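Here we start with a single chain on its own, the form predicted on its own, put down as structure tokens.
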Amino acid sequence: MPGDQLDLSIPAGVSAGALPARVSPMQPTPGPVPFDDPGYLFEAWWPGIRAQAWVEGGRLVRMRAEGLADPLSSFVELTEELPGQLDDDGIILDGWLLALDEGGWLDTDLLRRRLAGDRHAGRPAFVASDLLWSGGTDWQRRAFASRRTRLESVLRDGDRCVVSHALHGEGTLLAEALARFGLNAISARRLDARYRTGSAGDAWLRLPIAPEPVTERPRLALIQRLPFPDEP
């Protein structure tokens, strides 16, 4: 692809490429309505374009994106926070990017007119979901318990890059959270899976939340504070 051509210096003392040039991601199963169980982890399901992030000798070297030849082209202010913010180098992150307004608001507007080529629509964000690799070393098949805690770990939540915030075992509860916001889905992750190419199986669902008239605009401060506080 013709984002990996990316002609990007690796300082002294780290190997370049030390991390593969590609992660066949993992993809989700439609699943039932919401659940409770406590083997899985729940978050909501972002309105924005899923993302594979590579960071190795304290760079953004590279990302991958569902339909973008080259994200950081379109995200290029993610190349200096995203790095700053992690407490580990030879990472591969597994999220989501998005588009916030002023306020930080999630705007799928702006978020379109992004990808389109506007580099000054709105500011990009990143939700960090999963990490596949940790210091130069593939995480893959452990459990996704011990991804989670190791992603907490090491990336430190800013304005937009932050770490999803995520229920245990409570699914019902964050889908009658999100639902005033119109997000369609809510996130299941099995807790003892591992990361595996193409489908999910039950390792991770996709949920459908039913329609309810929207209230609120979903804002990323907001979601990560879940669950939600009864104020306006």
Given for the second form:
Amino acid sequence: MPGDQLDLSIPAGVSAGALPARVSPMQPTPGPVPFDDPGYLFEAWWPGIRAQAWVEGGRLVRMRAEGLADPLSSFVELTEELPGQLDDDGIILDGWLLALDEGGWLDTDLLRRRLAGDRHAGRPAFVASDLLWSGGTDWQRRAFASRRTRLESVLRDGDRCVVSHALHGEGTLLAEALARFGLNAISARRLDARYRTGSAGDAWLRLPIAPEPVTERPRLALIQRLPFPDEP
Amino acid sequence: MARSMWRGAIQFGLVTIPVKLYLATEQGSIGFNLLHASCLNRIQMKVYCPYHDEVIPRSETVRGYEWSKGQYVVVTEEDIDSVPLKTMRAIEIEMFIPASRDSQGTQFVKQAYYLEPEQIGAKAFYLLKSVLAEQGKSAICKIVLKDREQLAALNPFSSTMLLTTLHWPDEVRAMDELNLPEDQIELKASEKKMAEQLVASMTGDFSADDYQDDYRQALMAVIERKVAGEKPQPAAKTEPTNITDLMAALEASVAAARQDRTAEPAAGSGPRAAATSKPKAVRSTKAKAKAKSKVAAKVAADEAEAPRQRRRKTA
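Moving on from the form predicted on its own, please list the structure of the form predicted in complex with the partner chain.
Next comes the full complex, this chain leading.
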């Protein structure tokens, strides 16, 4: 009987291999100070590892992060959770890998330990900020506003994976809030800009904020991105 | 206070100061008795001789030292009394050392004792105490307690002196097998500065009264409830905090910053107005996701306009 056979079909009608094996992640432009502009969406500059996630055939098949051979091996918990929270397939997400401590706070020491192979260090998390592919089609040429709306509609918040919360237009307000939080930069993405491979120009800015001294949460620190040897 | 557990004299040079020793600490943990589960009576530990196959009274036991496998020599009270040790009834001061906390070997402490001078030696006692305090010195001494010679440190403490027994060097374990890569760690000046700032911000006066044994109190509460005939409540597991809680905390921080902005002009925009509403370290699991949908709505509203702008930019 056909019903007894194992269902090997791939859900959502996306054939495996439809997604590109690699993408060139957009690189942010260092900006001056936080500003207010209705043309931008502002969010936290998460102190984690920038990473892209490939979800294909209902599985998290790959993660890429600069300087790391296989980030997914350090964040295996995400393979179980992320696909279950997505209402779409054939997706590439752009975001941040983070590690949280027992109290649910960002902890870069735990992140380092996790990347060094300690699978029990902290609680892993993925914060998605952008969407490059969805439904097996390329969304990179569409405006960030569309990509962001799409991202929010396909990724439901879970224990480990969320869409990065953001503020529209109010960069200085977010900067004030994040300084209290102990973070030292915000991200500003232009709503009408397409995803650019390589340098982002004014499509994506990293705006430093002067944080208040963090006495309550001394463990918070920023991991800075190290360029590849072959990078200009 | 309880009775003294030792009586003797501090000796250094030709000076002899008669003193008593009192235990300075007691075990804070809750003691249990072993009961027979079926009848709930206290069990007894009987002394059993396997050779005679009988339970014997404790008075029929002697101390034996195993000098070779299965070979014992009996050590009697007289043998112990005949031990030719000067420290038998004396606290023999060997030397004085700077009383810094990192003095080699003095960190491995066993037990603290309060000293109480006998009336005849009170003056000499406080003379020694004041010299130690003023010169920042510790006296290293030997004392026989419970049939064993002990190494000890003598330090001024409040209105008396504290005798702290120490482990002998051969009782302190080597650290060879631990992974201690101190030499290989490179510390940047900026990292050190940050750490120093953190230490400075958390530096204060230690008062032991501020701390308490939470486990003991919680266990005692469980016992008291059982005595009162109540069933003990299972410990409430704290909800695991996750990334969505962090987002909620961020939202709260944004809300607080927004409130400060609106409050500032009314409150005269003083720095105190801003300082009053710090974000809460405790996150509520509610109140998340709302802001997210708000963002989605705003973004969606902008979206209609976006393609036109994009074309203009790329043209």
